[in-house]
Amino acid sequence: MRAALFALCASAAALAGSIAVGATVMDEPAVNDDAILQGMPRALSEYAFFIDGARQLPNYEVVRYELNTPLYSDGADKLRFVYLPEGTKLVSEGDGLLEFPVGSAIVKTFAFGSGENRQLIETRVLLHRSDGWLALPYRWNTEQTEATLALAGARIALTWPDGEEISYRIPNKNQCKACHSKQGAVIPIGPKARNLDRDWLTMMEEERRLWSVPQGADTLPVWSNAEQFETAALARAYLDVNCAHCHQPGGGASNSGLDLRWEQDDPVKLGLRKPPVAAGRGAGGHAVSIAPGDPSASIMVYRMSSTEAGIAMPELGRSTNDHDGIAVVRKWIEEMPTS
């Protein structure tokens, strides 16, 4: 992984390079900061936050991520990057969510398909404002040259390669906030220290965006190399990023008495013979969120394996299962002692 990041910074700075022949970076326009500080512009090449948005190629100023372990959207590739105002930086005080200054935006685009073939499909942006954070979609347009405000969400039909038919859902600016909800406040939900490369930390850390590298950080297993790591580390780090940002205290689903989070030790709020606090469609018959040792018992597996409104946990962000996703958790609950 770390590997392919560092392939994928080389490759765009070749390509900026290349447009970039004959004159400096500081011909190209600068990022916007008044676009995302006021208003809700229309389109997001206002921003500038790319140089090339068909091909993803980021302005200078903008910095490209990934994560360890990736949030599940119906299998879409995601391309993630941030941008941070002149002269400020990163800070983090351990390996949650890095604090970003004011003026700063958080750029996450979902895409499907590969080469030539890719298709662009949405842009989201979070802007951080004097006032707190704003989420935003934007849509793609078929010729791929512009992504605009999609305030109302859009459902989109897509065919997988292996012929199968999604109902591709971008969420309306309220379907944001659901996920990006803590307290009643919007926040990121997906730098987090400890779900990022440290070699990407240190790089920040390096070029003055970050004050420090955390203890803490990089501890999530990188997904695309799980066979190097324990079932029960995946799993944790898959419902920590999948599904803590609302089983966690204060987040939108903290009423279930559920708590996701990574650094949750305590197995009756991880779902350990807990039973539901309402007993509905949701739990399918089961007695208990986490049944030890049987998969098949257990209300979070019924829910994962769902794309049932009002039974499929993600509520929100999947019309597919993932499952790969599925199967980690199941072995982790197969491996669990039964007494």
The other form holds:
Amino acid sequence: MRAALFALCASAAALAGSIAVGATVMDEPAVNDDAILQGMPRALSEYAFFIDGARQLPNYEVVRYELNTPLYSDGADKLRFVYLPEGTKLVSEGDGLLEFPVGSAIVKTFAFGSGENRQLIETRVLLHRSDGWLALPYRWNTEQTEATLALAGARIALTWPDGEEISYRIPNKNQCKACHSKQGAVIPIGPKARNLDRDWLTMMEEERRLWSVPQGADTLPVWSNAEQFETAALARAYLDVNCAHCHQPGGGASNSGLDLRWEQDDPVKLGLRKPPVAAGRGAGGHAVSIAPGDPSASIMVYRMSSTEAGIAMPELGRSTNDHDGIAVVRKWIEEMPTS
Amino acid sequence: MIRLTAAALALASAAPAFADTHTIAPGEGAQERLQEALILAEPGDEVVLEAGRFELTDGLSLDVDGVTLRGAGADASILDFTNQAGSGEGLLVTSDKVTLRDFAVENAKGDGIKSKGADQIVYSALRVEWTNGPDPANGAYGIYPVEASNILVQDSYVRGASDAGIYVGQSENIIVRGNFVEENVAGIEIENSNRAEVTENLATRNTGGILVFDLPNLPKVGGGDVLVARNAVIGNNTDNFAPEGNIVASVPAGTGIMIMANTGVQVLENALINNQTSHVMLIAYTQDFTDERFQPRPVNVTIRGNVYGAGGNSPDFTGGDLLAAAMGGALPPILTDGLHRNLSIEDAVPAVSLGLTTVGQPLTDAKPEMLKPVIAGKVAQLSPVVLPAEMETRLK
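The structure above corresponds to the form predicted on its own; please give the structure of the form predicted in complex with its partner chain next.
Below: every chain and molecule of the assembly, starting with the one above.
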């Protein structure tokens, strides 16, 4: 379908330079590989990831994907896409991160509201260059016609569907790196095989955009069907996705000694009966990260349940509480044996 | 605008030939202008803060090697985080060879200035302050380098930290000298770190003046080789205002220098005056731990050449008042729980041991006894901490 549309556009574009497809005007059919590989485009449209930015219609070779367990960002809807240069493939590294070829890009748009009322707030791009990944944030204008580079980030007053006023933070370039970082280098964190749908991976393999579907793929619970999964699996997946990018060896919070990755099974490293080190008032008067059986005495729950800078965890990426996430972690701790 | 990485690396390693200066004025849009300058700076550049108050709503961060952030003075250029809404610290540095000097950070919601994995960092003539003074709602650490090697913190002032004013954690090759720390829970804390010199600082009106700790279950364990010398540690009697749950919440008010679970600490030629619990305290880590790398006792500690004033007259621990009364109204200048190994006290002052014999024993088991000065035949000298010469020259 995408290929057919592309062929139509390309041939028409060759005739007219630009063409209207339905209501969509498209004059640059191909994704701009040069913009991915060098420079710092001021406008999102320069990449041509979308044939219609406002409607988030992806360009040819830009493929939408979803995560089993998503990262919480103030309840924003997220539209996720990957772009692979022509003739390249994803490589799987066991059940870990997919390896992206140089020239590929990961694109994530944050939106609030639905239907006609949907507002795109920002689009974050991760560009794989020959010297590593570059993370850049783009802020959408109110007319929804363009998103422009917001290197220093921004704060935006938003009203949630339930009426709550929130101060939404677009991260600055360095804050992108704060989460997307291992051993000081920028890396993608979302598209791990274990957190991707098997059907999607199979499709990518069939379309020759992935060498093979790896073992361990699609093992994280599908958060939208939470009732079908055990509490521990949900909670561990939640921590893996929302916390472990910092809380792992080499991550931004490695000095805490907490390691919240899915594959970690040492109870102390997961926080069980672990005293805090540098939590400051984030400890909230509690003695340990996780007090088995007692979520209310657990620093982890306290920090997840705060929106105050200096206490709130994660430190970046949210100004509201994720009530579903807190509930699952609470239940997990509650069900832990106390001896 | 973006140079190739190879060029950037070349600039970082050589004296920068084309260093730029980016001057930032306070006022409208300061958050974005300053953050953008910190992002776009190239190795060797200086970002200069004009005099004035920079009203900030989010944490700032620097991730470019070799950048200097400089103000017009610690009382002149003020990064004001009173209305901070996000981030865990005021300023976060994650790149190497960074110099921070001559500016202030006020009222950060979390830590004041944190540098993580930032090697060869210089903190000089800074002021980090929670302006309301001691308050459990203040941020934890004022100046907070962690997980790095080659750290210099000098001539700076920190007040009001609800954990430690200057905290160096999980690092090595460290000099902390000539700073003034007051009204913090811990004035200066060296934790899970090796080869540190804490010299010529003034620590006053904190809960504890200078702490040297090691804790289990961290990526880097086994701190030691720490020199604490020629500091003035005076009147550290502020009530402990750390939020409960933090390890420093257990530090008694009136502590001068405290050593816990560390190996190779020398306490030399300090002036210790009017610390009402104890001038020098040695204790073991008493909580449960499973970390096989961790040893909970203070080992190979030398105490020599210090000057002791009044103190020990109002010990802030259970039974301390009875013990003080039994000893004539005040505890001696040196106090240990008895769990130390190879303690060398060369000062001619009384020292008391609580006589505990196993780690984790309750204080109710204490069998206090006086310790005699021990002139050790041979005390291992710590080799001086030498920082790369380039770090000192950056300040010239």
